[in-house]
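First, one chain by itself in structure tokens, the form predicted alone.
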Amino acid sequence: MNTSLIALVVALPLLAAFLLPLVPSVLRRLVGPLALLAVAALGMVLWQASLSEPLVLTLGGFRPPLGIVFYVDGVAALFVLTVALVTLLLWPWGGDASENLDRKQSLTLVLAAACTGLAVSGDLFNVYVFYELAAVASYGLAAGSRTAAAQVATFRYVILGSLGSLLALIGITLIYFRTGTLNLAHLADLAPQTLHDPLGLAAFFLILLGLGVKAELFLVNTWAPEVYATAEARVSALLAGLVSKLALLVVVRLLVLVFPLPEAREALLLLGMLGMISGEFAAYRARDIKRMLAWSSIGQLGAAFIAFSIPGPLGLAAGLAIALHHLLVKPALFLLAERWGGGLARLAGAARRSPLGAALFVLFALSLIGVPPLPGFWAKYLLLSGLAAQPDNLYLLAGLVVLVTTVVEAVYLFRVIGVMYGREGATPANEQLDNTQPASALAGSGVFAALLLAAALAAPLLAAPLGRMATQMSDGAAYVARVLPSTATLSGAAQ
């Protein structure tokens, strides 16, 4: 297939972003929702193609390692199909002032544009690119409530950020002093001799920790709560959904393709522990059903970092289904809460007022927690299977925590659905709330369901291209030796 068509993935959504304003009104709803689905029709041809064998784009005519390099195997083909699909489903479609709509919708579609970016960068200076431009259109869609508890979060968001960013930087800065290059294939190829050191070590877990603020990875984490507990429903979806994937996606391909080294999988190991533990808790404590959802998604992209911490294409498929899972269940989750808001105690009788958002809310509960056949269920399979594989006894403490959490996950879930279905006298009528669900959270929530559903049934059909995708993603050789013209004379020139 022509290749050329990979860079409008990422040009589409930019170019809709600045037209937006400029078209006339009566065409200005429908750009942002046209450009996503091209990106979606595009993003399903090249998960097609990349499925048999990777998609590699030099811009501007130049070799690599030099200029920039779109590379599209079958995990970023999915993940642009999927940034595609969720972000026209938690579309602002309306609601607001037409000056804030414009706003919010172009920031969207920066957002998507930075993801999409990211999926497929094929070299460090572009992903701190991207990563730089999906902070800042994050910025602007959380502070878009224009409450006052929303700036405040913002601006803590806006400064951990900002180091995070930082962070990354120096993580970057690093690894060029010592290669002279930021293309993935060639730090791949020169990595054994010049980054397989304390220093490169130290380049990852800047790296790590810099991206690890977008990815909710722990001690980076504490905006999460904050920030999601007080924007709109969809912004948290879409931060919670689509973005910590995306940072996620990047940490794994540095892992797997400059710094497969057994001190940069444990540190993933135990920081994935502790976002887990730390989360899971925090969620059992939490009062607010929205910063339980938040919390709850740590202790989730924790297990996600557990998984990928585990070598081989085992970890990768189950570190995939987690991501994927997630993906599809926590937004569902913050748009059924839109209505939700605040303290737990209020959910009294909301299954009568809203059977159908309850009844959502369950089975996504169900999944998160694990029960067979949901999709849930054969994520944490993956990750328990490949977890008692190792000889490592650090991987079985990891099995541990990760029914340890469990239980305490579904401690908290089931508590909420008991207050959901319980009795509505059972608190005093100021701490009820109307939990009418507006139509747009249960036709959006209705959406995932039916993905999740579909997965179940599919299940054993996305096995085969689950495992050909972490097959492909784990083979750091043949992405070397797709992406450069020549693997000996490029290392022979470095050194």
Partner chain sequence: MSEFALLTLLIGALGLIALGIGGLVLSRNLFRIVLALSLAEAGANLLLVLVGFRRDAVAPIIESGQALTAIMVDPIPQAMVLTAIVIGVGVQALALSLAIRAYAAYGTLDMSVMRRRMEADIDAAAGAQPATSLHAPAGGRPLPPISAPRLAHDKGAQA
The other form holds:
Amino acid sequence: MNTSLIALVVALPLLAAFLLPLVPSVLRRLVGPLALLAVAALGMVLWQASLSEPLVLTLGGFRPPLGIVFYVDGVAALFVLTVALVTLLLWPWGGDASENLDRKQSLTLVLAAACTGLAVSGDLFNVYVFYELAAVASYGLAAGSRTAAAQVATFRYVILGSLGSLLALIGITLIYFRTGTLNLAHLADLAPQTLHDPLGLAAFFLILLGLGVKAELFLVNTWAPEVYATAEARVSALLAGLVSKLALLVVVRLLVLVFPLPEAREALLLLGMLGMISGEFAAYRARDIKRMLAWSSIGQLGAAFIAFSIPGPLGLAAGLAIALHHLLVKPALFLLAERWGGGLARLAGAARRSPLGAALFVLFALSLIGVPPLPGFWAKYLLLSGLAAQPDNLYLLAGLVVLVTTVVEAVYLFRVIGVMYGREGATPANEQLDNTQPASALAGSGVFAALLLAAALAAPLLAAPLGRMATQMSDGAAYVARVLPSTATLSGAAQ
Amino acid sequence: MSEFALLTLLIGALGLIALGIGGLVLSRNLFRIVLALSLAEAGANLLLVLVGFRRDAVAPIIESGQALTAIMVDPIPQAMVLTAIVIGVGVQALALSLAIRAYAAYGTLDMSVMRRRMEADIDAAAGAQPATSLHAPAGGRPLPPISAPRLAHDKGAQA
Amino acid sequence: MLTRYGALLFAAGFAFLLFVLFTSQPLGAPTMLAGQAVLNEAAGTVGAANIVTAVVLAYRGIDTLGELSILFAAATAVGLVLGRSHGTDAAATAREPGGFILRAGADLLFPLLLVVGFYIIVHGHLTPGGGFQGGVVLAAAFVLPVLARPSETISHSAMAWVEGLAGGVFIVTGLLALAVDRAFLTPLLGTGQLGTLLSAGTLPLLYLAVGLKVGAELANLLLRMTEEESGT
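Taking the form predicted alone as the starting point, write out the structure of the form predicted together with its partner chain.
Once more the chain from above appears, this time first in line as the rest of the complex follows.
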């Protein structure tokens, strides 16, 4: 296929965002969905094409280490497709004054463009720019519920996020200082001689902490419960579902290409374990469902960090499975929880008031815990078998952590289900509560549930493409060869 | 540029970063927090320019009549700094506008006060019990009688 | 108290760590793998005398697009946070105009700032400066009269048109390259004579779009904040 079309996955949503306020109001509501549909179609085509062979686009036509490249392998294309579809499912259709709705739609489009950019970019500083773009758009959306609490929570999020970006920028500066290049393939080529030392590791940790803010990494995730509790359900779903995964993907790309070192893996493993423990236990202690979901999301991303710390395609496959599963389940749960934004006691008897919502909640909760036929089970199975295959004791410990936190997860999720279906505590005041979901939220989570069930039925069929994507992604040498066909001319050009 | 001047610039950049991060952690006033952040960003930008600096080189601009082979500094960090500065401006404007709104709502710029009010608001919106602590135990359990001196101590701690 | 010392210690330790890392190889002699290649090629392939401009708009054009989008997202988010659908005009007209010196100064400076701003923008590919720097000057030109006469606000819809169209022009210029079978953001129209005003192909056009966009976004941000102040 014509590789120059790859640029459209970023350019189209941005163009739509810029021009949205200028479109006549009759057509204005169509601009965003149309742009996202086009990106989804492109993502589909790219996925088909890239599974056999990754595609490379040199932006501006400048040869790689000079200009910026977009690199589309199976994983990147899949994320482009997912970004477009999930954004479409969580699209702000209405519910605001026209002017504010325009703004929210523009910001959502910018967020989608930034996420596709993160998926395909093959340049370190370009990744930073797209990360900041995603950050600013998500700050705007998080503050969009316009309550005072949301504004304070967003302010704290902005400060933590900016501190993270600062650390990431210093890390990038260190890498540029040592190597004199920003292209990921070029860096991967040079890394064994230049970056596999304390300086390179320090740079990696700085970038890890910086990008970790969005990926809800342990230590820099304190914003998550506050923001998810105050933002609109749609926005929480976007941030927890999409943005965190894209930040994670960038960290994994760096880990695979530039820093395939045991120290870097151990750091990921430790932070992942701590995140999982702290997240799941805090979720157990949470007194309302939104913050419970927020903490559980931190725990789940901890599991993804653990999975990605396993070397080789095995770990990548497990990590991708966990990330994609979480991407399906968590947005749906946030959508369902929109009207249940109360203390757990308020949910008593909710199953009778909104039977469909409660049934969907049970489905997602079971998958999150990992009950066999559902995809969550396969994700955890891949993770545990990957961990068990490692000789290092630290990985065994991680396996233990995963098992223990699964029990904790089951306890707090079943507690919610028990309250919802239980008879006790259903006071008359509870019966007056209007916590049935709006039709749009039910429809949205229904689509996620359909996807989840389809994935459960097609689990044997999904294993092959997953394995292929993981193998493709783990092959750093192929990445370098594909982006830089002739490294010899390159080092000759230097000085 | 002498070795000493370069070292001074490096220490200046790192000093700005340290000042910024220290201020970020220590300040409670919202505007000071934003200010500390911009200090740290200025330090990081200075660091980035410094990394592209080359001894005895000229700015990467070709003047008419000049030989194309002149030694020039690295143009890429300069372009990166331009980007980083603009990003910083956007984020600061957003942070300040949030601070303005938060001040209008809560009437304070003290981050710790603001955070407590926010937590209370979240709890109220969720209909959950306020956070449990020594002063406000959870649930409807009967409170143990509190002796007078203890009560006075608690008030002192709150003030 | 302990946390204060801890924080100071942490900041100082962090700075010391960075000091050690950044002195691990000599400053002032950068590796410049990509940088030197850009210096060697830029004049021939892009045709901009200012090589930083060649990097900003040609080699790393997508970064610049991202940067513009960040400004756009920030301005949109500020509008979402501060924006009120009504009542701003009434609040603004109630304010008194500035003193004579401020008003006369603003009137005198307005055309001057406009000329300087556009000069910096259109010479961005030749001399230091460019769309971002010139755009800031333009924003100042439009904010100054509002400071002098708070009752005369600039229409937000006009600003929205400039914002949207300038951003659109940047992307569409990039997309035009696809029509002639080149990659996104490839500079078109040849390189021209190095060092002349009409050189470097589409780069001056792109910088004009950047300048207008930056100017409109920044003016928008500043005006929102002044309106907020006059409203409360």
